[in-house]
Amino acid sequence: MEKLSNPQVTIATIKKYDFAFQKKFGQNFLIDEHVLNKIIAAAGVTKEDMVLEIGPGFGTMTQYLSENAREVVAVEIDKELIPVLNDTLSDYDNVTIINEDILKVDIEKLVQERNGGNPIKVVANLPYYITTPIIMGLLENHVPVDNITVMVQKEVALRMQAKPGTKDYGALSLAVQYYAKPYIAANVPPNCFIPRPNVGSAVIRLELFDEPPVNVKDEKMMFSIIRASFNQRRKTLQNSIVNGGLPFTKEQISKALGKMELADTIRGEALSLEQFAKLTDILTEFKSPD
């Protein structure tokens, strides 16, 4: 079979399975050899490789990663798509595909199975619709993963590597760079997908790293406060903890920015991850027993 980054084979294979693009999956199939390569390059994909593919539509980038690694797991919600895969896929003898979705998969157990534990890379045109929480699923969840190379829009991407300081840093920011180093390898215009969706998309590595850049005793409740540093942004660091609804007074607070040379007015997009960690650890040591 042609290969589907051709956009007449794609509209080939439309027209042969009546396919009806599901609006409540996200669906916009990428059309364009050259980003599809470019995906392929930012993940190092090698024969080595185990390949975890979310969300694979028609095969398009499938039968790319297929020639490129030593097997690939694509993971589909649509069981109206299994059919086209079955097809499209028919000459790759190293596909797996799995019709489920992605964040009810047992990952870690494939991982183990299939590649002996050691990390996969993952690689996904991803729904915009629930991009962050496969991404910090992926994260959160410490799955062997070398690197996550994923196709999202382009605002979230450039939230994931915003700085301190930035209109695009947040809460989602720091959790990436947490876990990972963010690299955007391309900026993808609309028409690069069928149909077009009406925004512009990114592909942004994320290379994980084997500890985490800052130590914090309490993760967990780090991020409770950057998640409520970030819920109203207008307001001062102080506020918005006080408000998050978190076991801190504001005389706590306030000595901990003191204890780091900052001021009570300062807000949550001035801080950086080591700032962050080290006002968890200064907060949590002023938490009483319970």
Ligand code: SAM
Given for the second form:
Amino acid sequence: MEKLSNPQVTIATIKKYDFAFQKKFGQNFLIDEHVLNKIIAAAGVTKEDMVLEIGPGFGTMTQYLSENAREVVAVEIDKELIPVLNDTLSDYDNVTIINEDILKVDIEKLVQERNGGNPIKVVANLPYYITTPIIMGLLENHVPVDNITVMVQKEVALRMQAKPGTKDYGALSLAVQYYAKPYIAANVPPNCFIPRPNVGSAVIRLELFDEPPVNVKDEKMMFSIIRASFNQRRKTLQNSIVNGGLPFTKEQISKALGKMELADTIRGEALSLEQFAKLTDILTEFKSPD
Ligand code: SAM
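Mind giving me the form predicted in complex with this ligand, seeing as the form predicted on its own was just shown?
Next comes the full complex, and the chain you just saw is listed first.
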């Protein structure tokens, strides 16, 4: 049977099921074989791997994943797609479909049960409306994952990969780069999807670190400081932290910046992850009683 990456097969499937695309679920299905091969290659999927696919849609990428992986678990929220998937994946015997919202799935348990707790690969053409909660959920919950290789909005991929001092740099860059090494594997234009999205897309691979690249005593506080710093991008770091309701005085922040040989006027966007970690350690030390 011809694969769904052939646009004619996808069009025939739409007709067969009289399928109505749901905007609220971010449904833009891939119809480009070249892009699918790029995603599989970027994820480095092998016959050893268990792959979690988020949002299989018609099963276009699932067909490629099934051929390359040991086992694929695909989680799809839209119940209308389940009969379609049972049809398009009937020849693929290593695929399990779960009809559920990915944000409600206990992925850790899935990994324990199906992969003996060993790291899995997450591969997806993500629904763009929940890209950040999905990715941050995987990273912050320390799910055993080798790499996350996903199609996202191009602008989001650039933010994840951004370095200090650039316009795309922000809280998302720092959060992602604390857990993983990002690499943009491909830029993908709207005409590779049915229906065409209004934005450009990119495939990004996040290779998870065994250990974070920086040491910080209070990780939660560091992310609170980071969030406050970028909430008010135009303000100085000092003012942003104070306005963000964090338990530090302007004097303490000034002293901490002085210790780091940074100017009082510096903005959050100029600080690296390492500098945010150091600033957090100095500030939390001021706070704790001697
Ligand atoms: N993988 C398919 C492809 O590449 O052709 C479809 C990708 S489409 C961009 C996103 C898919 O995610 C849709 O099938 C949508 O129904 C599904 N989806 C949306 N929100 C979801 C959620 N919270 N949990 C699981 N799947 C979801």
